[in-house]
Structures are given as C-alpha cells and as structure tokens.
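Take a look at this one chain, the form predicted on its own, written out in structure tokens.
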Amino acid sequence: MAAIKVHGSVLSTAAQRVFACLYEKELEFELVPVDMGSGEHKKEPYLSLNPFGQVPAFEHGDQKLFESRAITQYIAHEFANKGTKLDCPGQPIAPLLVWKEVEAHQFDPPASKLNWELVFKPMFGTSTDTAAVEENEAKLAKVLDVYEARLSQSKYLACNCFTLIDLHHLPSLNLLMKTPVKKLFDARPHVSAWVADITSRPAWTKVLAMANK
C-alpha cells in the first residue's frame, strides 16, 4: 500500500480530524511536523501542498489533498473495507450528506469562534471578547436544540451507526468541553449522551495522546 503522510500540527484541530480517521480505519501513517511558530506554513515547499498556507496536507502516493473533511471523506472512501465503516451502511446516502453541511456550516462557525475566544487567547496572552463569547453560545445552543431533536430519534447524526459526520465534531468539542461551553452541552439529555460516546472512542483516544506528548 502507497504511504500515508499528514503535514500538520498534532494540536491543530483540522488535522486532528484526519488524525482520527486514520486510526478509526487502523491506517499506518507518517507525521510530518509542519513549524507552524516560524510560519513554515506560508512558504514554500508546504505551499505545493496546500496553497491556501493551512494545515493539514495530505499525501496518499501521488495523490496531494488539503481541506480536512476533504481528506477524510476521501480516507473513508479509498479504504472503505478497513476499520470502522464510517457511514450508514444499506441506507440512503441523503442524511449523510444534508448532517455533513450541518456540522460545517452550522456548528463548526460558532464553536470554532467559542474556541478562539475562550482557549486560544488566553493561551496567546490576549483577553477575551465577551459579546463576542456571548453572541456565539446563543448560535450554539440554537444548533445544540436542532441536535437534541435529532439524537432523541438517532443514535448518531447521520444514523444510528459512527460516521465521518459525528468524527468531524470531535475536535472541536474536545476543546468546548474544557471551557464554561461545556453547560450547553450537559443541559440536553441526548447531546450529553452523544458527547460522551463519541469522545470516549479509542481512535480519539490514540489522538489526544499525540497531542499531550
């Protein structure tokens, strides 16, 4: 088999996402550790790799990916008889495709600013900007009422088997579930329940043991 190699950050969550799709499939693969502090990133050769100048960046033998749900969702597709399947085996492929956007497009924009404002600034030695903490908990919760819907009737987002869908979260949450982000989670039975499952799966296991090296 062709050699796998991710360039990335073992603390960035995008390339985490990838990260744990690897090991959900019980792929081999190689890090490669991009410098992101001296902007290794921004500069040639990475910028073959990604031209946008983020991290990660993929290479499967000749084939160069960057966008991690782009990396995954070929990952799942290239070795969809290895490791856990990751989508809704014998089911219409629709749930999958409409709670795939959702997770881009209605969580990830909230959380990802919830993240930046409550972990990373204080980390950066930067203070926080509360209306903007504010402004997106209520995004949020709106998104969390629509999940708790929808985890009263399925097991996971896409159906009642672990997808790609719920895999995408895990980042993200990872980090909200260490700030006071975490009370919109635990006040919804379903999402609590959720949480908890898909945090506690040994592929993310093996990647939060990367990140704590």
Given for the second form:
2 protein chains.
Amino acid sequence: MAAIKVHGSVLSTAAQRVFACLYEKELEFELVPVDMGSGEHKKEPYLSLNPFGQVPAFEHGDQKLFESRAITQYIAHEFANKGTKLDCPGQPIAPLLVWKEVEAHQFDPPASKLNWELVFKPMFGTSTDTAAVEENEAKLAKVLDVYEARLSQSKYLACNCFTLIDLHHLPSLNLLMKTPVKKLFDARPHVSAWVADITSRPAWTKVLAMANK
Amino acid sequence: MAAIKVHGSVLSTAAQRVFACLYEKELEFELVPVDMGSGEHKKEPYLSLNPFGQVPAFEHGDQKLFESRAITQYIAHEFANKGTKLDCPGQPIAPLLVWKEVEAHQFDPPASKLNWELVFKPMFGTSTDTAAVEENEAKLAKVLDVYEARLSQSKYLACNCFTLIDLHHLPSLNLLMKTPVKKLFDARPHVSAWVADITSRPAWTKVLAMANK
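Condition change, the form predicted on its own to the form predicted together with another copy of the chain:
In what comes next, the whole complex appears, and the chain from above leads the way.
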C-alpha cells in the first residue's frame, strides 16, 4: 500500500479530524510535524502542500490533498472496505449529504468561534470577547435544539450508524466540553448521550493520547 | 419521474445554486415561493422542511433535503446521466473533494460577508461596515491568488470540466461582480476568464432570467 503522510500538529482540530478517520479505518500513517509556532505552515515548502497555509496536508502515494473534510472523504472512499464503514450502508444518500453540510455550515462556525474565544485566546494570553461568546452560545443552542430532535429519531446524525458526519464534530466538541459551553450539551439528553458515545470511541481515544503525549 | 419541488425565493443565493444545478441537468421543477419578508421560513410548516429556517428546501418524491450544497450533490448523483456531467469523468476523486471544501470554507465566508455589507445592507437601508469590507476584501484577494495559480493549470477548479465546484460559486460571484470588489477578479486574468466562462453558461442565464422577472 502507498504510504500515508499527514503534515500537521497533534493539537490542530482540523488535523485531529484526519487522525480520527485514519484510526477508524485502522490505517498506518506517518505524522510529519509542522512547526506552527514559527509559521512553518505559511512558507514554502509547506505552501506547495496547501496553498492556503493551513494544517493539515495529506499525502497518499502521489495523491496530495488539503482541507480536513476532503481528506476524510478521500480516506473513506479509498479504504471503503477497511475498518469502520463511516457511511449508511443500504440507506438513501440524502441524509448523509444533508447532515454533512449541517456540520460544516451550522455547527462548525459557532463552535469554532467559541473555541477561539474560550480556549485559544486564553492560551495565547489575549482577552475573551464576552459579547462574541454570548452571540455564538445563542447560535449553538439553536443548532443543538435541532440536533436534539434529530437524535431522538436516529442514533447518529445521518442514520443509525456512526459516520463521517459524527466524526467531523469530534475535535471541536472535545474542546467545547472543557468550557462552560458544556452546559448546552448537558441540558439536552439525546445530544448528551451522543457526545458520550462518540467521544468514547477507541479511535478518538487514540487521537487524544497523541495530543496528550 | 418523481416530481421535484424547490421551496425558496428566486433572489436567494442558496436557492440560485440549486436552480443552476437543475437547469444544468435539464430537469423540470416546481418553485414553491417562500415569503421571506413575512418570515414564512421561520415558522411551521416550513420548519418541517428545514429545521434551521433557511431557504431553499427541496423535495424529490419522498426524499426531502435542505442545505444547498447537499441538494446539488443529490441532484448530480441521482441524475448522473442527464444534462451536464458536473464531475471529472475518468479523473482521480481527490481534486473534486479538495476544491469543493475550498469553495465552502475559503471562498464563501469572505464572499458572503462582502455581499452582506455591499449588496444586502444597502438594500435594507442599513449602513455598510467599512472595516469589515476592508478585512474581507483582503481575505478574498488571498483566496483569488490561489485561484489564479490553480486556473492557470486547469480550465476549471476541480479539473478541465465544469463541475459542481464551479457552479457553487455562481450566485455569490454574480453579486460581487456588481460591487467594487469586481476589481479583485478583473486584476487576475485566469480568474477573470473563468468568471466570464461560467457566468455565460445557458443554465446560469436561465437563473438570472428567473430572478429578473
């Protein structure tokens, strides 16, 4: 099998999305560390791997990809018969397509903004914008109301199987659960059960072990 | 064939993405107008079609979808053998996956923000935030530098064929070209030629004719 390389950092949420997918598929890979502190991702030769200067970048033999959700879809497609299935076998395609876009366009924007204000800004010693936190908590609460209704009908977001859609949430979700925003998840029983389920998967535990080394 | 219904407004950029795809695939559809002025999209029965209260929503027989990019992918998948192909036949899947995410996560955020400030706010009689315009023009300029390099190697973003990726840009692009942001596109020859090419497609001309009725 052609070698798999992930260029990135174990602390990058986007790179964690890719690691989680590789572990679900039980694939060997090499992590090529990118020193983001010194801005290595904003210079050549990294820019030839991702012209937008963001981690991760991915290589599988001569195939080169960037954008974490493109990489996970590529892995799921290329290694369809390895490890966890990550789609909805024998089910209509529509819910998988819909909920993939929901994660990207409804969940991720407020979740990422909240992590920026509540996790990364304090880490970098800059002050949290409380108005932005309030605004994005309100947005996320509305999204989680829709998730609560969905997860009362379906074990996971796209169908009754764990898919790429659930996996795409893991890195942001993991950080949010360490902030006061956790209360929004705890207040919704089906969402809460889903969080407990997906964050306890062995593949995700391996990602956390990498990050905590 | 099961009937196709699009619930939305001819002026919604997200709905226009779906109309463009339906016209490329030469499919008949019924437009069910949603009166966004009176907030019809924020109430039942519309919320049962899209719990996030946004247009468009889509029905194909008993399949119900929302999120414009999920709908276009569904149409391309279900009607693979009708009209324009919209993918890269015989090519590796990686560039299609990568550039789909680039449109959603790199191009769309600054493009939508600029249209909000320069097109929609003046339409609603509220004042443009010039600092936000400046910040997002700078972001969009960097994205278009990457597009210029890409389009000097490839006729369209994913490959040498017009695909869903190019199509997804059309509604925001069309609005931006009526604002001073047009200069960012005009300054880049390959981007400029691509804009001229994709905005002159007969399917897109039909979408504009709907919007201008």
